[in-house]
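In structure tokens, the next block holds one chain alone, the form predicted on its own.
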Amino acid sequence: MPFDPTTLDGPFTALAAFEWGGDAAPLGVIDAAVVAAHGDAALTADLEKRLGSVISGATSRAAKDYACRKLSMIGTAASVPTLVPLLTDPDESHMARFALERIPAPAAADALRQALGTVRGDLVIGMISSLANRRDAASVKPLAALLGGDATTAAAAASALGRIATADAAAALAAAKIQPGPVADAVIAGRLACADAFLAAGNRGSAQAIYESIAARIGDTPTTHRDRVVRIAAQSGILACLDDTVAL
């Protein structure tokens, strides 16, 4: 039996006034509607509109949190404009990103990418993390530009490029001119992640080139424990690339 959207009026009225620790029973109807919305475009559109009103309205942080979680499950491009204003709010940015990471529409990735250039402080790290979670190939250029920034941001960008693991991401990491330290360590870790991803995808040649470059940079006599660990990882990768009996 199709879900009756008229049963949502009361629960959404309750949601608008919801506070953490309050009566969550009425929200069960919304939960059921979200489940029923999969494959039902009309119900999805209705829920997106209602949840968007909660996010845009003068509602509690708890209500907005709940609405973002539900949009992470059913949201489409139509929900992106509703979530964008939250990205610059220190209290709400995390949940808006949570939703945008999971909304499959390209517009969601576009919104996160655009916000990367406007937010400041810890919110930058959050945007970097979300773009990495989406494996957003279009973010390689702006992320590469952050490799020369402050150490925390640069290390996060290096890690994100390793997770995106495209040819362009690997090239950006290889081109980074970083002095020894935490950021350089993050760049090496990102390059290893790219090589591992290439190897897993069957691209042995590209993977081997990265492993060999890392091993050569360290040399035959590593001087620190970390260098020894990295050299072992690189050599193990080289051996895996050369052994075509290893199932990828």
Contents of the next structure:
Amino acid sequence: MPFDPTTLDGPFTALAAFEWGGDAAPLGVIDAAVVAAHGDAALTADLEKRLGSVISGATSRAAKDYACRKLSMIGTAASVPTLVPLLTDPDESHMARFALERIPAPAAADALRQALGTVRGDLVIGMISSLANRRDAASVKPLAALLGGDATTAAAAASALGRIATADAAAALAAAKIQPGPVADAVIAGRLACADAFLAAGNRGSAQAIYESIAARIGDTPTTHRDRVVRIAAQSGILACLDDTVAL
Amino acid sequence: MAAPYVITSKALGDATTPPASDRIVIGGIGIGNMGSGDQGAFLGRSDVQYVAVCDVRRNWRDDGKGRVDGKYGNKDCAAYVDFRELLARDDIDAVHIATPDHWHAIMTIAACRAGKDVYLQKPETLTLREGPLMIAAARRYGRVVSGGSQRVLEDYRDIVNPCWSGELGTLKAVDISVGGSSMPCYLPAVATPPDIDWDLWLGPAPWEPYNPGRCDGNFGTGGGSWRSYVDYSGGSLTDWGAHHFGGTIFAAGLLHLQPTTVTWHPASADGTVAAYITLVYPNGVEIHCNRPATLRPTDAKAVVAQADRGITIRGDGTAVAPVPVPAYRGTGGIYGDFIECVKTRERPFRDLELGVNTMTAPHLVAIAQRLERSLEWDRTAQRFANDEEANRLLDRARREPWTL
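Switch from the form predicted on its own to the form predicted in complex with the partner chain and give that structure.
Zooming out: every chain and molecule, the one shown earlier first.
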């Protein structure tokens, strides 16, 4: 039986006034509508509009949190302009990403990428994290630019490039000029992740070149525990490249 | 003037304790409830030197340190709030992790990168995407990572033995009765007590106000504990499911497989027959999750093995060649298995990959239940085929500054 959108008026009124600890029963009606919206473009659009109004309105953090969760399931490119203003808000940024990270529309990735240059502090790491989870190849260049930034951001960018694992991402990591320390460790971890991805995709030549580069950098007599661990990873990778019976 | 260095008898070892150089140096992250149980198991071993605890709760941290110091008769156990400080110690060989589930992937990957072996309480994963990333980190850095589900061999012998002995014949279908998924949490704000670092407890989970019902550590899944809520746990479906699916998958020889189809059977229109899910594995074995008793086959030819916790395995009854049941390595159950593998670098009984495969089953069930529809799972791509909405539920955004 088609979902009757008029039954949503009351629950959305309740949602607009919702606070943690409040009556959550009306939210159950919206939950059911979100499930029922599968394959129903009209209901999806109606829900998206209603949820967007909650996000844009003078509503509580709890109400916006809930609306973002629902948009993460059914949101489209139409929701992106509603979510973007939240990205710069320290209280709301994460839940905006909660939705944007899952919305498959390219506009969602564009918004996250653009926010790399507009948000500050930990919020930048949030954008990096979401772009990495999307394996957004278009983010390689802006992420590479962050490798020269503060240590926390640079380490996150290096990890993200390892998750994206394109040839460009691997090249950006290889070109990074980083002093020894946590960022350099993250760059090596990112490079190893790229090599593993190349190997899994059958691109043994590219994988082996990265493993050998890292092994050469560590040398045969690593002096720190961290270097010993990295050497294990690089040598195992080289073996796997040379012998396809060796699995990583 | 520096005091002379004294080598103690404990450092040298004795008839029952290996010398310090032969002991596995361990720290624990998440040291309440299951963490304290895990700690006790490791602390009781003569081949382990327990040196550090980490917990965001002061009381649990202090209690955990107290247990270690009491065991060794000194004050040497370090206590940390932030797991990254513990992982930064080069002298620690391995960690056990028993935090709420939303921390498992981040901590396991960080531990592997830091060169630590990991004993990770089940359920190993909170989302489907986490598993392959955790496995990749373990394999990349050559780490031993064991899941923590002791029940597979210890509580499910009555289904394991008939399967592996060949008595059941070719396996056909399994029925599992297991609890439901986790739920949203709308508990009100309560003043945060001083003994918990609430921001660090939440970590990658969405910020929500402190309430003891969110983070209490009991094992309930019906509300009022972290295992009840979707941001921190998969609920009973993945908590007990880690045991039930683990026991089943081990017994049925499905450890290296993942389901290919997830079929949603809706409840009957009159409400007399409840909804249930069927998972089909590539070898044709079906696992029915909460199939109503009235729908289960009553074929007299079938051979049935039952575990007392709601698992029924049916085979065709045509005896097949027996296969020896794998055993834990070392001594001391699953904990001893892990320690032995840390020494030998073998893969443990509940190797992370097997744990991830196990947890894939209840995660797929949870998503099909949530969406109320059938799904097709592409193991290679680790995505659902032809269902972008289901693919949205593969993972979730982590709160900054936490990343996978």
